[in-house]
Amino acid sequence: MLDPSRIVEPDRVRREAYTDPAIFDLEMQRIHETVWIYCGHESQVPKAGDYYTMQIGRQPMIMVRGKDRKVHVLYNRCPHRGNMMCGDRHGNTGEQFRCSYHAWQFHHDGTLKNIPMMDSGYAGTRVNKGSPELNMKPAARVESYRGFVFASLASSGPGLKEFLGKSIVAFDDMCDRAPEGEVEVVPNCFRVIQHSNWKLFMENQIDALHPSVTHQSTGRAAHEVEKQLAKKAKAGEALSYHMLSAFATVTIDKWDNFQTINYPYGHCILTGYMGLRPQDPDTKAYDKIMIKAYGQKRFEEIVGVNIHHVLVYPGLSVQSPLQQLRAVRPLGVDRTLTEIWHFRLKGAPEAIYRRSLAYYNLVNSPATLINADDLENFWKCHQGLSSDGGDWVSFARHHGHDIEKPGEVSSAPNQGTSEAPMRNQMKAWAKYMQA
């Protein structure tokens, strides 16, 4: 079952891809610990010594701001006895890292600074202060694009921009919507552990067929309240309910008007921006600031970008018009952590920030019905796939109708609910796994 050619076919995949622990271990080695993985945003570590911990594949890592103002990504391990350098999720190291076990000290870039009683304790041993193995090990490659930090644990491979390809629009779109051309992270992060395989989450993010089905009960209830508030001329209050009602009022046939564009390395863009753009005083005030910053022509280009969702395979989901990002951290074959981050548009009015924050809380909070709907489906899918009820997962919807061009595969017109993104992800998965 470790042979990808036996697991993935053009329109289906064997269930073991989601449930076999040996396959999961190979995924960590050949995918998550090889390709570019999102670490965090530079604004998470604004001062020297600020750090944030995360995982790349199975590896515990630290993203830290150095005195040189550079952002470094290091393995979260002391080279002495293997103690994790940072046990907290985030904080500030002060002038240096200091191991809590034997007080070895390291500069922010991971190089050894001091070993207690070095001269008396290590004379005549192989421990030499200049030995590279006594430094905290850095990630093989670290690059940042518009403040978004990525690392690869492989010393060779495509550069970050080449890897991102056209999915880079996710970061450009988000930053360009800020009058100052930059975003900053909102410190609150929703962390959700789903009891299912990581690929189920990635497939769901660009699944245009499920919203009108999975979230119908939530959307219909919200729509009833929205209509009542509209009758009472309470448009401001109705807006929050509209964020939820869209899941029911945008029907399956309307989702077919969208389009998915799939790229090498497994990335995908879902077009058809369905964000909220009311012509209220808050939006008009934001538009004036943007026009002043960019000019009318460039402003129209920015707000006219036609994307709803961008998937950066294998572990990132970006909704740039809503200033949201979800990072996927696989913990086991049936256990996945998702970190849900929200960003503030620098220079935008407070009201615009509050509006996008409301969507973040209403739709992506662990407490929302929308999130609960998805999490239940993920768990049920994993339970079903773990059974003997069948060997194959079907991705046949609109198979054979995709439009292929050099470097991209698009769903056909009026076939936005095509399972082309799932086929593209598994095609990329098979290539990675054959490495």
The other form holds:
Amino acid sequence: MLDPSRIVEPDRVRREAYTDPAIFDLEMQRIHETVWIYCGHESQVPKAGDYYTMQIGRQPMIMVRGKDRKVHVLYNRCPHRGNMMCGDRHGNTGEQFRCSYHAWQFHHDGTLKNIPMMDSGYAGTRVNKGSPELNMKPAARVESYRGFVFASLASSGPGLKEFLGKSIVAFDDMCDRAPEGEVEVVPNCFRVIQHSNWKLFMENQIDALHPSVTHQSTGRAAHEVEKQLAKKAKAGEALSYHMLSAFATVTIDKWDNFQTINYPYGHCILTGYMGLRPQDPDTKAYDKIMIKAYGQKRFEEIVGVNIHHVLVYPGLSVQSPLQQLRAVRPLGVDRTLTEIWHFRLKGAPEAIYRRSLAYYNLVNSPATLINADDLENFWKCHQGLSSDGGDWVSFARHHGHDIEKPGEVSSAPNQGTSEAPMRNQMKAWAKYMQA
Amino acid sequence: MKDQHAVEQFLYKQSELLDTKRWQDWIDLFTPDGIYWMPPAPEYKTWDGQPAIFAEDKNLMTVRMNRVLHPDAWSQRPLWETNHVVSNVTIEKSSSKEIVVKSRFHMMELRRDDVRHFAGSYLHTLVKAKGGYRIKLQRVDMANAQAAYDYVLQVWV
Ligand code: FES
Ligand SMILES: [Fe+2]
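Could I have the structure of this protein in the form predicted together with its partner chain, to go alongside the form predicted alone above?
Next comes the full complex, this chain leading.
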């Protein structure tokens, strides 16, 4: 394996970072299985015993609601002989977890409740009630912020808030846009697999250069329909087409008007709004409810937040103004699962929810009109990077022109397509990998 | 019996149009307010206002078609074929104006060197029209719907 310290240079990265299985294992251990990883939203598990399973790095985990109302995150493994505890992706485990192999039972926090015939079977053995190895192992740390649950499999390291830093705005922006200050998950998860390394996804999400190239076919096709609907004065309907057409009608030079702000630990904010703040009756009705809830001044602050996309490195992408969230689950060096959710703004009118739904269905469903072409690029990148046709991936665009301040690096004005986010991600990556 | 035969012929024609990539003709099979709908799970009762894999009116179908026909629809560049088999055709309800018909399908898809299989059921709400039927609502329940999508669906199933 190439020494990780030789992989990253300020403006380029060795291809092995994307293709070497040994590097993948090391980054799972040092990054995903160490830092705070998004598990799910509390509203996914409203009742005691409700659970969802997910991967943190290579580890199969369960997020479960306890009778104490707390959300616990446990390894999906029975301490007896290692059987997976929950075979379904989600469900309700009832009063306790009960293993399907020999019926050991556990409380929702993972502590042992009962072993069948414990006294007769285990008298005089090393197994006795109360020994911690008889509990389902919990994640070392679990914290949530405004309903978004994160876990870290390492017992030390920065706390969740410190880790999130400025990227915490993803959750504030999303929740603040709800008149009740909270969001609720819509209980459907679209799951799509890409045939490439997980880092390509994280780089692509805030790659302001690619949309007008990659997505031009859909952008143009949608723009045609949008124009026709606008002629028929169906402005409300035209909006969902605008979400698509913006990918092509915002021409490549215009994307430079966007800006990325990059933070320690690899996080990134992409500013810019794609013209999703129209003055139609639905928006006005929503504004009224918001002003009633927050007052004019706070309302202006909330809807004035200029965010297109927030990335929480290494595994989360949030589009707060549209209430979309994608969690990245690496499956292997060349396979990555994205779990895609959207949320309802509590207290907002149905029409506002419909916007987020339209984006969810059109852009994020498994029949997506947009991501299909991203997935294609990811696969092709993986093919090219697996070859001996070159050793480096270049991130030199606008290198040396970024604006550096303590704790953040921004793309310079009119350089929104700077590859600053990729440079910043790989800088964080290199730091983690040295540990 | 007459309806049974006519409906079967209609379903075969629809799948043939997909497999021969005659998308405009395929779209024309729908009524002006017709909807093509693929719910994420069997328990969904309506396409409207809910998450959906597809929930497309004719406008959106047109976007999808034109996107696929665009020379820079990158993901459609490599050779790509589908083959549908439609069977188990059962008329569930029938009136002078409308017929509700359930059927099962199996679609094989080739993309580059890979073959994928999709299977499930169709529930067509057909209205009688000049020279046959038009689709008011086509519900597609995929047996695959619950699994992760290894790559995505580009065109209607
Ligand atoms: S493996 Fe779980 S009870 Fe035996
Ligand atoms: Fe994209």
